[in-house]
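Shown next as structure tokens: one chain only, the form predicted alone.
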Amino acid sequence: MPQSPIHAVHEAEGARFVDFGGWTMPVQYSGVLAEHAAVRENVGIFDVSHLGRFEVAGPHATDVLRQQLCNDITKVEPGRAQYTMALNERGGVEDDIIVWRLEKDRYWVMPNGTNSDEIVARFRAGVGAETTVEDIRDSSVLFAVQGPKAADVLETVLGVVPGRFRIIDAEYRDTMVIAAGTGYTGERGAEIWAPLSVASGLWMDLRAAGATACGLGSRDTLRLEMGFPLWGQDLDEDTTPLEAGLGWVVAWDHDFVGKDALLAQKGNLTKELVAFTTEGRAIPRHGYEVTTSSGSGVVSSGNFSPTLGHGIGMAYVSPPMGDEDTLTVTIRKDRVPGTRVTLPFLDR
């Protein structure tokens, strides 16, 4: 099973590991609650090297991205990043993706680790002779530095701090690394790409500058508090961005795979993603049954919010809820009342 290139460093720091998307990755070090608090109150660092990353370059690279992805990469200039999705012909989400536009016709596409091979193959099948698709995951690491004090750590180690969804080059130990103002926690920070030659040193220097080592357990509670979707739970091949409440990701002024299906679905949804809270420590977990005044559904993501001190969750319900509809969640055979809310759960 693949593991991080700095797996030995994580072992030395006392990490506990889990199988995540076919990779052995740290799930926690000191504990999920402590790591969650570190990111919300100070600064944490995640090894997210399991995430896919491949380069698309050449004179037709921009056309390829516009055809394969539902957002429009021409809306951002070189030096910026964009959130987007790869859809199937039914409009279902094959993956949600971050794209770094490095140059006019040179991009780094970053799919979820679970889907990386399939998305790379999809792009390779859709390019012509003048456009290249090169997988760069095995030759690099990707770290996420996140938290209110992330800028201090980045300035200390790299000497630069990228703005939100901005991409900048930096020099570390005479080696070029790239930092983007992106992340999955709702906090300020950056995701840092670096070659393997400096991977361990970079991690340790970021730690020495004040970043707490954090695992995938706290990353999940942090992203849920912000209402960020997780592919495989909140998004999948049978769910469209419109049903997920992510219509803002769709740029309608260009052709892309799945556009016709989305056009047919506009204004005619049969299910929708809703966000809700529960009182106390009852946890509305993935897969739990949801009942509304007019229908039913299932929790896609749910957990106890360490910051808010109560349960939070997202669920797909059918038919879509009316303004006066109520919602309950079945937790261990008890029907627990839920309150529908607007995302994000936590205002950062």
Second form
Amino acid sequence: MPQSPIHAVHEAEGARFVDFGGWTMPVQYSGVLAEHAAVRENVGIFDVSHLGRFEVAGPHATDVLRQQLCNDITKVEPGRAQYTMALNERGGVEDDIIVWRLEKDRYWVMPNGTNSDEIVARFRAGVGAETTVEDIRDSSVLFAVQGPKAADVLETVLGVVPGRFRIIDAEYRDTMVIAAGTGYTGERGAEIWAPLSVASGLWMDLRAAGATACGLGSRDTLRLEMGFPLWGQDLDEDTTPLEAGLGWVVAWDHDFVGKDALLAQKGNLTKELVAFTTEGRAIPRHGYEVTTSSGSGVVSSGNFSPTLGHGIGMAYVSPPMGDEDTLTVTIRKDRVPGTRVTLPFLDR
Amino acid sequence: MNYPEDLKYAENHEWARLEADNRVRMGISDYAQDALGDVVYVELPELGAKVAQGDPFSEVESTKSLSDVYAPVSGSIVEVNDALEDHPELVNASPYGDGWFCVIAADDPSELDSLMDQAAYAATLD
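Please give the corresponding structure for the form predicted in complex with the partner chain, as opposed to the form predicted alone shown earlier.
Shown next: the complete complex, the earlier chain at its head.
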């Protein structure tokens, strides 16, 4: 099973590992709650080298991205990043993706690790001879530095701090690395691409500058507090961005795979994602059943919110809930009332 | 990992300590707290509740999962560790001390003989 290029560093850090999307990656070091708090209050670092990354370049690269992805990459200038999705013809989400627009016609596309091979293949099948599609995952690492004090760490180690969704080159030990002001936690910070030659040193220098080592366990509780979807739980091939409440990711003024299906569905949803909280420490979890005044559903993601101190969850319900409808979640044998809320759970 | 010699252990990773008057204090083992990860909630039984050896009677929720806790002996609940309500992390910090779950007045303390001693329990974890 593939693992991080700096797996040995994580072992030395005392990490525990988990199989995630076919990769063996750190799930925790000191503990999920401590790591979660470090990111919310201070700064943490995640190794997210399992995430896919491939370059699409050439004179028609922009057209390829506009056709393959439902957001419109021309809405952002070179030097900026965008959140987008690859849909199937039914409008279902094959993957949600971050794109770095490095130059006018040169992009780094970053799918989820578990979907990377399929998305690379999809792009390769969809381009002509003048467009190159090159998988660059195995020759690099990707670290996320996140938290209110992330800027201090980035300044110390890289000498630069990217703004939100900005991409900047930086020099580290005479080697070029790239930092983008993105993440998956709701905090300020950056995701840093670096070649393998400097990977271990960069991790250790970012740690030495004050970042707490964090695993995928706290990454999951952090993203859930922000209501960010996890592909495979909150998004999948049978769910459209409209059903997921992510209509803002769809740019309607261009053609893309899945657009016809979305147009047909617009204003006529049969299921929708709702967010809810539970009182006390009874915790909704993935797969638990939900009952609404007018229908039913299933929890797609749920956990204990370390910051809020109670349960939080997202569920797909059918039919969509009316304003007056109430919701309960079945936690073991008990039907626990849920309070519907708008995302994010945590203001940032 | 630490498994004190004066305790008995159940296959589901509970520990039990026989105290005076056939009272049995119980909790979950160091192995269990470590495997669960950060404990965020413990649902304790009601005082006075009757429990039967081997039956699930309590739940422990961590950031990772929800797990049943099984009664190491039959009897009635005579004490519960109220501190866990506000400080479930005591289970991680001190599984055999401040992180105890409850005290059961055992109907028949010889039931403890069916549990494992320290050596046998540690051997199951290798």
